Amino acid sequence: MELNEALFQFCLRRGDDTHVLSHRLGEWCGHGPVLEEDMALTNRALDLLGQARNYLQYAGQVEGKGRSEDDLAYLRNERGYVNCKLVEQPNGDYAHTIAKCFLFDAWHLPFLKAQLDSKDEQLAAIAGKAVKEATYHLRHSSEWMVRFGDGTEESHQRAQQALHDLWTFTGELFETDEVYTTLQQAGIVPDLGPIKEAFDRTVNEVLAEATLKRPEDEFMASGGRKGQHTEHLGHMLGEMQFLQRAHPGAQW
C-alpha cells in the first residue's frame, strides 16, 4: 500500500472515531442527569468535534481531491465510515455512556501520547492539543466508573452490565492491518503493544477501585475499519447528515 493512501485512511479512521463519539455525546445535551454533567458531556463532545475537524481536514489535504472536512463528515454513506464500532453504540443509560467513554478514553490517551512522537508533524501537532483534552476525559470517566461501581446496588449493576455489553468492541481498538503496518514501518503511528499494556493497566486499576469485574476476553467484534458497522450507525447518520443532505452546500 502506498504511504499516502495509508495516511489518508488513518486520518479518516481517527476523524470518524472522534466525530461519531462527539455526536453520541451531543445527544445528551439537555438530558444529562444533573446540570454539571450536561455541561461536561457537551464540552467533551466539542473537544472531540475539534479533533475530528483536524483529522478530516488533514485527510482532505492528503487525498488531494478537493474534499473538505465537511464533505468527508457529511457526504459519505455508512459503508464509507471507518470508525471503530465502540463509539457508534447507543447511549443507553448514563452508566452505559460513561462505560463507553471510559473504555475509549483508556485507549485514546496512551495512543495520543505515543502519537506525539510521530514523524508526521501534522499528526504530532494534533496529538499535542488533543492529549490535554483526553487527560481530562479519562479522569472524568474514571471517577464516574468508581462512583457507579462503588455506589448503590443498582448503580453497580448498571455499570457492570454496561461493561459486559461493550467489552466485545474493545478488541478492535488494537487491531492492525495493511494501513496500520505501512504507517508504523514509516514511524508515523505507534506500536500498539505498549498502548494495550497502558489500557489494561488503567482498566484494571479503575475497575478494582470501582469493585467492578473486568469482562473476559472472549468474542471480539470487528469490521468497523472496513466499513462494516452495527445497525446503529446508519440511524445516527440519518440524523447527523440531514441538514447537509437536505440543503447541499449550505453555509451559515
Second form
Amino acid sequence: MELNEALFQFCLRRGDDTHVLSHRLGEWCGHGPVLEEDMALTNRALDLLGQARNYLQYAGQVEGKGRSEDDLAYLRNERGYVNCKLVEQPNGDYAHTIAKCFLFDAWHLPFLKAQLDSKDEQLAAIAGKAVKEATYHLRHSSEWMVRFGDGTEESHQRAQQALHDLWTFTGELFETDEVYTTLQQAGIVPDLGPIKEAFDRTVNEVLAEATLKRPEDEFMASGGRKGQHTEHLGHMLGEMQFLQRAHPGAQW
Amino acid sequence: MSDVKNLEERFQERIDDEQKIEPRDWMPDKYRQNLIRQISQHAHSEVVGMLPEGNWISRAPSLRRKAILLAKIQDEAGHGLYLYSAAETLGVGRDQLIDQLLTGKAKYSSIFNYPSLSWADIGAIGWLVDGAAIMNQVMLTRTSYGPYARAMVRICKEESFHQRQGYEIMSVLASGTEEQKAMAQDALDRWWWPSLMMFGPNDADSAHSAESMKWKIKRESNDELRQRFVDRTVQQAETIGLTVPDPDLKWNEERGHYDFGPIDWDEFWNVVKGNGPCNRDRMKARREAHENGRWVREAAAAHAAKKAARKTAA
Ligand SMILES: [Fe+2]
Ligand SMILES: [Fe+2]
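Output block for the form predicted in complex with its partner chain, input the form predicted alone:
Everything in the complex follows now, all chains and molecules, and the chain you saw is the first one.
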C-alpha cells in the first residue's frame, strides 16, 4: 500500500473517531445530570471537535484533491466513514456515556502519547496539543467510573451494564490492517502492544477501585474501519449532514 | 420599629451614595427577595436558553460553526452557574431555586419559549436575543448588589461575543443563496417582536420597576433599554439587507430615535402564562434532565460519603 494513501486513511479514522464521539457528547448539551457535568461534556465535545478538525484538514492536505474538513465531514456517506464502532453508540444513560468515554480515553491517551514520537511532524504536533486534553478526559471519566461503581447500588448496576454492553467494541481499538502496518513500518504510528498494556492497566486499576468487574474478552465487534457500521451511524450522519446536502455549495 | 426604620434609611443612603451592597450587609427583606427573584430568574433563563440553541448542535452546517455554537452554549451554562452562585450569597441554595423552576413557581425569560426552526434562528438568537440581553446586562454591571454586578461584568464580555457571532451568521446567510436569504429574513421576522418583549412591559405597566429603580437594582427603565436596542439593531439589519418586520418603523429626527409600532402584549402575557409554542417542551426537557440525573447525583453523594467515612476510619 502506498504510504500517502495509508496516511490519508489514518487521518480519516482519527478524524472520524474524534468527530463522531464529539457529536454524541454534543447531544447531551442542555440535558446533563447537573450543570457542571453539562459543561464538562461540552468541553470534551469541543476538545474532540478541535482534534477532528486538525485530522480532517490534514487528511485533505495529504489527499491533495482540495477537499476541506467540511467536505470530508459532511459529504462522505456512511460507508465512507471509518470511525470505530464504539464512538457511534447511542448515549444511553449517563453511565453508558461515561463508560464509552472511559474505554475510549483509556486507549486514546497512551496512543496520543506514543504519537508524539511520530515521524510525521503534523501528527506529532496534533498529539502534542491533544495529550493535555486527553489526560483531563481520562481523569474525568475515571473519576465517574469510580463514583458509579462505588456509589449506590443503582449506579453500580448501571455502570456494570454499560461496561458489559460496550466491551465488545474495544477490540477494534487494537486492530491492525494494511493501512496500519504500512504506517508503522514508516515510524508514523506506534506499536500497539504497549498501548494495549497501558489500556489494560488503566482499566484494571480504575475498575478495581470502582469495585466493577472487567468483562470477559469474548466476541469483539469489527468493521468500522472498513465503513461497515452499526445502524446508529447512518441516523447520526443523516442529521449532521442535512444542511450541507440540502444546500449544495452554499457557504455558512 | 424605629431601629428598622433607621436601618432602612441608612441602607437607602448607601444606595444613593453608589456604595455596593455586599452579602453580609444589612438589607431590607424586600430587597433580598426582589434580588433572589431576579437573579434566579436570570440564572434559569441562561439554562433554559441552552435548549433552543442546543436544538441545532447536531445539525450545524460546518465544523467551525458547530464549535462556535458548542462554545456559546457552554458559556451560557457558565452564566447559569455564576448566577446561581450570586443568588446563593443571599441565602438560598441552588437546589431550592431549581426546584422552584421545575415546579413552575419561578419564571425564566419568555423568549426561550419560541422554537428554533432553522439554522438562521441560531444567527437570530445570537444577534437579537443575546443583543437584547446585553442591553439589560450592561446596565446590571452597575446594579447595587455587589455579587450580581460582578457576575455581570464577566458575563457581558461573553455576551457581546455571542451577539457578534450571531450577527455574523445572519450576514453570511443574507449574502448567500436565495434560500439562505429567505431563511435569514424569516428568522428575523419571527424573532424581532419577541426580542422587543424581552425588555418587559412598558414602564407604566411594570409591576416591579419602581422599587427596583429606587434600590438601583435596575438603573434604566424597560422602555429606555428597548429603545436603545431598536436604534442599534435597525441599523445592523439595514447593513446586511434584511428588513425589520414593522411597517411603523421610522426614524424620528426630533427624538433622535426610531419610532416603532405597538407590541402585542396579549401575546407576551399569553406566553408568560405558559401558552407559548415551547413552554411545555422546555419544562419537560428540564424536568427530564433533572429526573434522569437524580441517580447520578445520588451516586456522587454516596461515593463522597463513603470516601469521607473511610478517611476517618483510617
Ligand atoms: Fe448568557
Ligand atoms: Fe449569550
